[in-house]
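Form predicted alone, single chain, as C-alpha cells, below.
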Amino acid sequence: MCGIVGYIGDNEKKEFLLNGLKELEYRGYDSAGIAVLKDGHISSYRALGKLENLVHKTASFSSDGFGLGMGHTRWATHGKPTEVNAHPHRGEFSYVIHNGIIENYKEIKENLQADGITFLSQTDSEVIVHKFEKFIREGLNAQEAFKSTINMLQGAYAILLITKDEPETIFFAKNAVPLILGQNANGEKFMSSSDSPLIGYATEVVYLEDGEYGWIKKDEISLFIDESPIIPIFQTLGRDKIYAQKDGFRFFMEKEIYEQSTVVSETLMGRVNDENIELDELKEIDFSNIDSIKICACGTSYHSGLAATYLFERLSKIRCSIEIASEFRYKKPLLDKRTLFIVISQSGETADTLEALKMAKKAGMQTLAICNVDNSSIVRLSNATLLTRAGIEKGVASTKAFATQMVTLWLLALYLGQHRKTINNETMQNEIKALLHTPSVLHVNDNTHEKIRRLSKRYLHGHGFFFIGRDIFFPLALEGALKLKEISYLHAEGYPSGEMKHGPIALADSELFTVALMPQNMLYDKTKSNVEELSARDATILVISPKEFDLADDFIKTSNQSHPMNEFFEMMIITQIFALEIAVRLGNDVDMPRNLAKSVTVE
C-alpha cells in the first residue's frame, strides 16, 4: 500500500516530503522517492530500500522559497523492486506518482509505443505521465491534457503530477485509493495518502471522494468530478498521530478488518480480465513438468494452505497435500522434482517456512511463494512469486493478510485450472464473477457488527469453544479459533463438523461454545446434523449462516451468496469481529498480544 505526499509554499520542500514519507512507513514500502519544482526546474531523488537510503541521497539538496514537491513510497505491483521502477517517473517535462493499479495500462502503453515514446520502467504508472505530454504536444493546455489522461484511465489511482508547463501547480485525481488535501493559515497546501503525515502542518483537511480531481497552486483549488466544479468542504484536522493512522478505528486490527475489501481489490487487479486468470509472475514455472503440489506454512498461513488443498484439487484436479512447516522440517520428507513446493508466509521471514524452502530448493524442486513482503528472504529464495498486496499489517492477529492469501491461492487455483484445462468455460466465468464479486462481500455491516459487539457479552466465561464447519470451512473454524485465543486468551479449538461425534463431543455442556458455520452452498444439511447433536447435549450454540437455525441459542445473520467462497469471506469477518469484540470486553491490548510476535524469525 504505497504512500504519496505532496506541498505547495515558501518552506522547505525537502523537510515536509521525506518526514510525511516517515509516517507513511507504517503502510510498507521497498523504495522511495521525492521530485520538487522550483524557479522551472524539477529536481528528482530515488532510492531502494528504507527511506535512510532516500534521505542519504537528498543530503546536500535545499529548496527554500516558493516551490511545490512531492513524494511516493513504492511498494511494488507492476515491476520488481528496483531504484528505475521507483517513483516519481519522468517524461520529458513532468513527473507522476500514482497509487494504485492502472488496469488498461498495457493498452496505454502500447498506442504510446507505437507514437515512438519509450519507457524507462516496468510500471503501469509511467503510462500517466507519458500520455499526459502526448496531449499536450497534440496542443491541449496542462489542464485539459490531464483531465483527457484522468478519463482514459480504468482501475484505482491516487495521482499527483508536476510540469514545467504548469510550474506554480500540483495536479490530482482519485479513485478507489486514498487522497486527502490539507491547508494552513500559512498559505502552505499539502496533500496525503493518510491523516498523519498532515498533522502539524495542515489545519484542516479535505477527504477526497472517488471520481474527483483538479489541481492546486498557491492560493487557489479546483476540484472537479465528472468535469463539473465543486466546492471542496474542508474539515479540522486532529492532532494524534497514532489515532490518524488508525483512521479513527479503535484498534490496528478493526481498521485491518474493515480494509480488507480495498486491499483484495488490490490483490486482484490486474490479474482477473473477463474470460481468464492472468499471473505474469509465473513464466519461471514449468507447470507441464508438475503432477502435484505440496504447501508449507506456520499458523494463520497454514489455514489458508489448507482451505487452498481443496481447491487445488476441485479446480485444478491436481493432488495436493499441506504440511506443518516446523514438523516437516525433521520428519525426512520425501521430496519429488514433478511437486510444486508452495510455501506462504505474510512476512517472508517465518524461520521454519524458510528453511522448509531451503530443502525443496536442495531437492531441486520448483518453488513458489505466496507473500505480502517483496524482497523478504522467502521471496528472494523461491523461484516465482505471487504478493498478496495486503500492505503493511500492524495488528499481531493476522486479518488482511490471512484474506489476501486466500484470494491469491484462488486465483492460482484457477490460473493451474486454466492451463491443465480443467475448468470449462461456464465454470470458469462463475469462478470470475465470484472473485470480482468479493470485495464487496468484504465490506463491513455496520448493524452486523454491533449485533456482534452487543452479543459478546455472553462469551467471556465458559470453559472453551468450538468452531465447526466442513470443507474449505473446516480451515475457517481453525482460523476462527486462532483469532480467539490469540487476543480473547480463551481457550478454542477449531474441528472438523463430523469430528465431534470421534470424541470432543463428551465436552458438549451449556458452558461448551460452539459457533457452527453453515453456509448455505457447501454441505449445509450434514452440518446441521452435526449441530443438532450438539444441541442434544445442551452445548450453547452460535450459528453463523444465511439460513435461520431453531435449536440456535444466537445467531447471525448472512446474506444470501451464490458462491461457497463468498460466504467463505463473509463469516470469516464475522468471526474476526467476534474476537476482537470479546477481546475488548476483557480489556487485553487486541494489537499487541501477550507472548506473541508479528514475524516469528526463530524456530
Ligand code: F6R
Contents of the next structure:
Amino acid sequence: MCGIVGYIGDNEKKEFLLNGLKELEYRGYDSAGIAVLKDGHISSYRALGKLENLVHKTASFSSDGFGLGMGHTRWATHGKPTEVNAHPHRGEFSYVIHNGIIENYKEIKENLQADGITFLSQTDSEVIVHKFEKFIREGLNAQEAFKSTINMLQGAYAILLITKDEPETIFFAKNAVPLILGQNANGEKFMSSSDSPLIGYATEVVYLEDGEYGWIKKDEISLFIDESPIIPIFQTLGRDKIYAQKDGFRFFMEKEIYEQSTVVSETLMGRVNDENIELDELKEIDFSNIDSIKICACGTSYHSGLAATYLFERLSKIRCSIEIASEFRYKKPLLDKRTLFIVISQSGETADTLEALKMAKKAGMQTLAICNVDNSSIVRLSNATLLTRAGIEKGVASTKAFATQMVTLWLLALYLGQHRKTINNETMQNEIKALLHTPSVLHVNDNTHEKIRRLSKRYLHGHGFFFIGRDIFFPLALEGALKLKEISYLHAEGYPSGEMKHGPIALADSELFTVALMPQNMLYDKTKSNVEELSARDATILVISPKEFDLADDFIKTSNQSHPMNEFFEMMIITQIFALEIAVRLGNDVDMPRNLAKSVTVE
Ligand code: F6R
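Could I see the form predicted in complex with ligand F6R next, after the form predicted alone?
Starting with the chain above, the whole complex follows.
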C-alpha cells in the first residue's frame, strides 16, 4: 500500500521526507518520489524501485530554510510501476500525491481531456491535480478549488497537494485511507499515512477521520468536514517505531486481520457498479476461446483457488479444476488451449506456481494471474493479471492476502458469468449486494475477539484438530487448519464434513477438537448430522454458526447473513483469530513461525 509524508518548516525538507518514506517501506512499494516548494519554485524527483534510487537522484538537492514538501511511495494499482506513474503528479503549477483509488477517475479524465488537458501518467491520481488547476483557471481561489476538487472524487483517498498559487500551504484530504497530521514545539508541521515516520519529529498528532479535509500553513491548521470548520484534537505521540508500524497491534498478523475490511474495499474499488462487474485488466484474454478453467497454486492460495472452483462452476457454469502446483509440475498434465490457466499467488514468486505457469504458457494456453505483487515474476509472465490489492503482507501466516484473493476470484466468477450469460439479473443483483456488503462483514467485532481469546485457553493441547465444513466452507476449513498449525505448531487438518465417517472419525474422543463451520446458507442440516456423529463419539466440538447448537462444547455465534460468501468471510476472521490467540497463549512467534518463509522461491 502506498505511503505519504509531508512537511512544513525551516529544516532540511529532504531529510524528513526521505527518512519518513524509509519508515513506510514496510508497507511495500514499487516507486517513490518527492516534491519540495521553496521560494516559489517546486523541485520534484521520482525514481522506480528501491528508495536508494531516489536518495541517489536527490543527492545534490538541498532544501534548507522555510518551505514545504511531500513524499510518496507507490504500490501500483492503476498503471504499471514506472517512473512516469510514480507520484508526485504534476499539473502546470501544482503537484499532488495520493493513496487509495479514485473510482470515478475515468469520467473526470475524459472531461479534462475533452478540454485539451494532456495526461502524463496512466494513474487515477493525476486527475486530482488537473481538476484543481482547472478550477483555479476558472477563477476559484486555491481553497475553493481544492474543496471543489475533493467534492468531485468518489473512492478512497489520502491526498496532499501543493501549488505555486499558495506557496506556503499544503492541502490535504482523507477518506477511507489513513492520514495523520503532526506538529512540534518548533512550529514544524508534518503529515503521514502512519505514525512511524513522525516518531522523533512530531510530538503530538491528530488522526483524521473520513471526509475531513483542509490546509496547513506554518502557524495554522484549517480542518473541515462537510464544509464546517472543526478544531483538530491533538494527542501525544508514542515513541516506539515497531509498535507504530503495527498501528498498536501486538503482531503484524493481527494488524493484517483487522485490515481486511479496508483492503477488501480496495480490491472492489472501480470493479463493481450497480449492475455489473468491470474488470478492465482482462482485455488481453479472449474468453470466446475458453471452455474450462484450470487453477494452480500452493498453500493458502491453493485454498482460495479451491473455493473458487465451486464459484466458477456454480456462477459461471464453466468446468473448473485445481491442482497443487508442485504436483501439477511433474504429472505430465494434459494441457488444452481452450482452458484458461489461472495461477494464484500472494508473492508472485512461488517457484512451483511460477514453473506451472511456464508450462501452461509453453503449451499455448491463455494465462491469468491473481496476484498481490505487481511486476512480480508471475505477473510479468502471465497474459493478464488481476491484482488483489492487499498491500504488503508481513505476517508469514497469510490472512488479508487470502481474503483479497477470495474477493478477486468471486469478482472473476461473476464477470465470467456475465460474459457467458449464465447469471440472471436477480442473482447478479444479489451477488453484487453481497460483494459490497463484504467489507462491513470483515470488521472485527471486539466482543467476538474477546470471546475467542477467552475460550482459546481450552485448546492448547489434545491430539489434534479437525476443521470441518461443506462446499466453500471445506476450503475454509483447510485454511483454518493451516493457520492453526502454522503458528501454534499443533496438529490440525481440514476435512469435508461428509468425509469424517470414511475414516477420520476413528480418531474421535474427548481430546479430538472439532471446529465445525456451520453456515445457515449452505447445507446446514447436512453438516449438522456430521457434527452429531462426532458428538456421539465424545469429540470436543467448537461450533461456529449463526444458529445455536445444543451439542456444542463451545459456540461462537456469527451474525445473521443472507449470503454464504458473507458467512464465509465472517467465519474466516474467527478461524484466523482462533489460531492467533492459541499461538499467543503458547508463547510462539506469531509473525515469524519456525521453519517458514514468506516467499517460497525454491521447489
Ligand atoms: C500460508 C502461506 C503459504 C502461502 C504459499 C503460497 O499462510 O502463506 O501457504 O500461501 O507459500 O505463497 P504465494 O501465495 O505467495 O504463492
